[in-house]
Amino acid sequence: MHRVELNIPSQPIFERVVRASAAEVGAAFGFSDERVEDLKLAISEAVNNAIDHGNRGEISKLVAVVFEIDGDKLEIRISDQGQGLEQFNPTRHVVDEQNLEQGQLRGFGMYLISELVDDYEVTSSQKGTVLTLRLYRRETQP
């Protein structure tokens, strides 16, 4: 197993460091350029959520990102130091027309993440929220 850990301050500029790291890890894992771009976008959304919603932009609070390669699985954990989520509804898709008409624009990032990764889960407590993303190595199609 290979592991890379990053801790960044809750400032949006540092999301670029995580995105660049995701590109390197994805390439080392053997992802295609397109799959690396999916990974980078999913990571960007997750880190921005942790900064904005979890840590509420408090610079003293860190966002931890851990990349783990284990066989054919790449797992990424993004953790904030916020107050946690009251509830998370993974079935809510903000892009549904009804939600858009009602002005519910929140949650698009999580919808996007769910479309870009193979699997994800959210755990939350009063000590923060952890978003775990999983991407699997796929056989290339001819």
Second form
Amino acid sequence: MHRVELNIPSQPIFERVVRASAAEVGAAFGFSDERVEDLKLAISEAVNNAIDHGNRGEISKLVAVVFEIDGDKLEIRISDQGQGLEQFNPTRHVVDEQNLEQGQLRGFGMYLISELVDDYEVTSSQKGTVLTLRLYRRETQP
Amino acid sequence: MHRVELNIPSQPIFERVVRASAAEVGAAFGFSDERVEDLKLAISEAVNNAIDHGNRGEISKLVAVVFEIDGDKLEIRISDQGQGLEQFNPTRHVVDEQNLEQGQLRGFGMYLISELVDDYEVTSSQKGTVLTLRLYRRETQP
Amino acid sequence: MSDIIRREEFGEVVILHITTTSVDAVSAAAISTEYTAMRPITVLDFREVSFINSAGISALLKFVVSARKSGYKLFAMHVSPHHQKIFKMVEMSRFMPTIDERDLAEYR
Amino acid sequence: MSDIIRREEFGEVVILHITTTSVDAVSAAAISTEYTAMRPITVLDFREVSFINSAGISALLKFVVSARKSGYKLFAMHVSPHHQKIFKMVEMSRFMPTIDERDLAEYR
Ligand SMILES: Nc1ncnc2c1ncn2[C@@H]1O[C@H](COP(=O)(O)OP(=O)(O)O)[C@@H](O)[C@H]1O
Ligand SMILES: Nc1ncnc2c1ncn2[C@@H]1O[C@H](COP(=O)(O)OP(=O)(O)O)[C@@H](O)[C@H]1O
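Beyond the form predicted on its own, can we have the form predicted in complex with a further copy of the same chain?
Below: every chain and molecule of the assembly, starting with the one above.
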């Protein structure tokens, strides 16, 4: 079991650091370029949520990211120091006429995550939220 | 002051994770592409030394990397869990006829580091080695 | 206009070449203000773009909203297979279909 | 031969195209064994290479040593400005000067 740990301040520019690390961890794990892109996007969404909704942009609050490679499983845990989930609606959310009309131009993050990883888990308390993403190595990489 | 922390197992593939992070931290700091390359190389050398000479490739021993952005200063500390410096010779070391003849094909790491960063510092004890690299933002980036 | 978009205009057409590689939370604000540069036929060129996340998509939706209000046509060009997949996932492709460089030539 | 090097040969010349982007501790072992593919004029092509560190340089020195033993000529091609700087720093360029694609043409 190999573990890579990363802590960043709550500023969007540092999400790019996590994303770049994710790309290398994914490649080391043996993912195809396409799955590395999926991984980068899922982690990017999770880290931005931790910064925006968890830590509410308080720069001194940390976002912790742990990558764990365990056999055929890659598990990533993204934790913040927020007050727990604001609300949570992991249902399919896509662009449609209604939300365009209402100026509702956000809310795709959790849906994208749910589509891009094999499974995920949310744990939330007054001390913050932990989002766990899991991806598995497959016989044939798409 | 912003701080990014990264911990990796002692395996060369994870040096690539640090290097990718370094590239993004350098870009966030405002470095030119050329200075980002210098930074990546210096950190790569330091991390490989921490893996090879410090932790002697014991994969469970960690290499810790801390990036600290403080105004115009970028400081990077690379620590291992080894037994301290094996030997230390930071003098200029280049390819020459003599070391080619003797099959001496290594030993450029510390020299490269010393050329690529603005200043550096080595602290070593029985508990391991900490290499501190410092780079400063300049008026005109080379 | 910031330098995050390079503008190329002919007739009713404007091509907005996105010059950042990362359409993300960092670049979103600068990109989203550029919708004012739209013309009756607007093409966003993603050739340089290697990453887009939902913060980026939100910025792009400003163009969609504006196009709908003005009755303008909005297209995307040079979208990587990965980003085509993502655009399809969130049904962005319904509101910003991709166009070939070739098909654009007939407007010149 | 591993697929880390793509070999192109004509007459006394072999061009060894390095296919990895990272000539580092991970790829060094595979690269260093490829010196057996050398010919009287050997050109290492760095076009795909975006990163080289000292572990990579050590691997490349295997080619230098072998060239010296056999009296072969060794050149580097498509070396980025950054890597030219590094090769100069460690005086690698003394033992593996860069050659232009153009100058190579006369051997074809
Ligand atoms: N780390 C978190 N802390 C608190 N709330 C969160 C966190 N992550 C997600 N949420 C909640 O889930 C909602 C949906 O997130 P998402 O689908 O990414 O959309 P968006 O971030 O655009 O609102 C957020 O609006 C927020 O209320
Ligand atoms: N983290 C470290 N722990 C112990 N010894 C070290 C460490 N870093 C460097 N050294 C010592 O300094 C020497 C010079 O390092 P370097 O110039 O990188 O050359 P090389 O790694 O190729 O031997 C090493 O051989 C080693 O003895």
